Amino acid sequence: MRSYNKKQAIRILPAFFLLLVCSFPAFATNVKSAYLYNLSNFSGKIPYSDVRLHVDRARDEVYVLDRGIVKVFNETGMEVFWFGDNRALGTIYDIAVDEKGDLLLLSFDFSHPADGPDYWISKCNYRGDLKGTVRIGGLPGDFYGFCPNRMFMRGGELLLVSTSRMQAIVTDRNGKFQKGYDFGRIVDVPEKDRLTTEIFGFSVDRSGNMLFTVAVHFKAYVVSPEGKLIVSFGKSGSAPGMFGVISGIAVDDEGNYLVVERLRSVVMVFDREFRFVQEFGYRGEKPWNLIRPNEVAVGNSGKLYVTQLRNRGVSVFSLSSYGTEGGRQ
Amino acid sequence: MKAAKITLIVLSAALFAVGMGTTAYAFHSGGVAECEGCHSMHSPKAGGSFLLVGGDQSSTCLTCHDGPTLSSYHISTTASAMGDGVSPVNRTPGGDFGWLRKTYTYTYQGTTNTEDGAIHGHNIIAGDFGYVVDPINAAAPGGTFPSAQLACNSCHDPHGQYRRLQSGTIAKTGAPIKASGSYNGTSNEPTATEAVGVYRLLAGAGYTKDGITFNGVPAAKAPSSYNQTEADNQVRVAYGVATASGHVTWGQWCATCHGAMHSSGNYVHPVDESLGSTIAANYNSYVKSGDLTGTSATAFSSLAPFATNSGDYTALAALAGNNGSSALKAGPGSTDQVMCLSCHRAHASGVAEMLRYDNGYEFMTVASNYLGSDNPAMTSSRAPLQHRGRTMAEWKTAYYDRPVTQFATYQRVFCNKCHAKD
């Protein structure tokens, strides 16, 4: 019997591991999706169309913003509270929740549109009672006239995004400017073309990276908190895994990227290496179908919230990975 | 393999056009767009027809053209973004279909009155987006076109086959379409070997839908950025007058469905008729109620546009713009014409009957403010009939954010821009 000495073994080892990795395609991510339910109240499914979503994972609650009214759903998707009819809150455009459970509302007053819309952050308790307001200040010249339509909490700071201007700013809790991102510059969109380009979907992952889609580029982008483009992915087309008109984007707990494709009414799943894994939804009237989905948000226990049109409400799916490093088996 | 290469080249070209070019022209580019943008080749879909990605024809268009924010190609504001007191956000010359969603109520003498959103525009049917059949008119006013069939493709040729050749002729086939013909700029003009699309992919001669047939396309040019607040600068679309080589006038084109509304043989407000020296002089001198000190050099108002008496697209392009330059402010001559779009927006507006300005009350402003339930000067018992459930801010959005100071303290309805009876 032939024997190998230690030096030979060390030489062979890398090749062995390479062979091992290549021989087991099961290490590629597999994802299983299942329709669970729609967000509901005691009258049944709420027939929402294209609403804004925010998932508060610390308290396992979901906030839905529709025509200025915020409804709160518990971990089983049942409505437990609503607010938004207080004029002092202005017209609510987005919602975020801080680590203490207080609510932050992106509020607008359109009374004087010629001067530019007036916006501020309304701080509320969990019942939506106004506790105070925050004005954004100290914007540098590059962000003159900045007017956000999306808002996120990121590491104790506020991240405000203008999807049409393709910019974002970070402020402290008092609204003082800390940092700005010019996504248009990062993905090479000249100033004059931004209104015709615009960001469709936007979210922040747990590392603070910013994910967004630009439908007319057929691309999804990931930008680091430092403002560096980490990756872009996607190809135009109508086959599974291809981008037609993409919108919402999020990352699940397994590191999979979820991208909404409006044209084919699906949510596509890409693994952490941006390889297409599977898609689900498809246009139709069955409970698990989707009709022109738009936003996607990740909740606890693998839950996935998807907004859509035609009064189909917010559909909740479960998503589980298996056969993958770190994934559930 | 060869097919795959060609596909790749086409897709790359499309990506370049979308990502690097002037994106206002992207996707349609004056003609038929990428098939996959509207039709799904293999994905399962319940119902629908023609493999459309939307539940119906208009829903397919709105897949891209509806959105919550102002964007150049958005012509409909997402319903969930419009709560009470919030107006649609787009300010295109054609208007925002979101106004169809804005139903206003007001109480007068104990009775609640409703101004149904349906009267604010063309009631396109887009089931996915909640746009339904016109609940008031069973057929097009002044015509027979069935409201139950009204869709984007009732007016626009979704495949954009109509093209303008270098000869000026509008044809359905012929030289390839290289770009949109809607916008100004030499790249949007035909050459000896290449055509451009007709204005806004409008339906041309022979285009038939649900019992009506168009006889030609109207002429116009627009700036490539046309969706903007008019608080500072107006957007001027240069409407033209052309009748030869596949063209019709704007009034004739609208009359395809609204025949009895056309002034030819009908006792209605003139269209496709010269303004004449008196009306043109009124237009040019009218600044606001009580102020007739204007001049023709600065007279244009997008609240009352007119058709320039020319079918020369180069001449029209020189008049189209959005930056407030002096060339864009020129008022009409006596041979320029009044048309349907002089008073109405093509899609929808914040005013009944899709008018550009309100004529439901003699005043547009009261005591230096827009009409509104919150106008402190509107205290009479009839005030609800006058502001009709809107706030001052809401009326202002209907006027594309114009500062109220552009008008008189008590501004009479804008019919007076031409008629100067105030």
The other form holds:
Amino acid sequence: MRSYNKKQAIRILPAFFLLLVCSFPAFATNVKSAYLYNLSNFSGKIPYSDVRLHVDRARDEVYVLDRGIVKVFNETGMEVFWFGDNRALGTIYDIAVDEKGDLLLLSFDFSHPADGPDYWISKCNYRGDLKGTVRIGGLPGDFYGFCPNRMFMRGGELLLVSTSRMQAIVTDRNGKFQKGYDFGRIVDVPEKDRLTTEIFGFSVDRSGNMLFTVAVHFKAYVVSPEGKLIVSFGKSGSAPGMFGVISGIAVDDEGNYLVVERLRSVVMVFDREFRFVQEFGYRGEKPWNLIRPNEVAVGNSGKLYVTQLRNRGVSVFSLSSYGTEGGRQ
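Starting from the form predicted in complex with its partner chain above, please write out the structure of the form predicted on its own.
No partners, no molecules, just the chain.
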């Protein structure tokens, strides 16, 4: 009798453990978004329309570049300083901040159109006072005529991007060429399509990976610092989680990928496995609505900055991730 019970127990045990495992639902990531405020000054919300944005997380400040003028906002979204009226700075196209807090401006001179645009890097202190300039040199033949419109600091080096040519170069602090990327080749853009294919959104994550969107491909891409394609994701469509006309892209501290969808005026959230989680914004006149968003940038404490059109300014949201029982909702 005792032997019979033992055999029965052996047969029952696997089923018992299976039941035990199944009784605990799988945990998945969910994201909660909330509108916080718009970047403002003492007169109220600043009616920006499609501006360039840079978040300096080390100092918890936000830089907004609007028609050559740089305005600085503190951690509460209030304007605290501005500069850009110094002609020596040229026409400012982008801004980055190095580890010491010095500002790097991508400056242009268009006064001699016959010679093509002239560009350089202006090095400034935190108040925008010019400390020196850097010229880019030593470009190989594949990058002849390279003319950047985006700039990032990555591991102490400069990363300059031409979104129209789908190329990027890395230089040292003195502007000497170190390496280059041809994103058109990396993502297999046919030669006949090179002139009609360009990057819309671009950012760099904390590991130095380069994230960008190509609207005509309905795809977002992640490329390693070594120039290897890590992943591409996205499908064309107009439903939630689908790509219509995509633009800005970033990754938050939880590893969620944020992609701006212009047509539906939303920011889409994908988890670290590139599964669609949720979206927020939507066209409208409410404070939390968006009008044709473009860029997205991640700040401290889960803050997310989104630029948009029609004088709607820069909207600030909070994002928080948490596990949910039973999978995605």
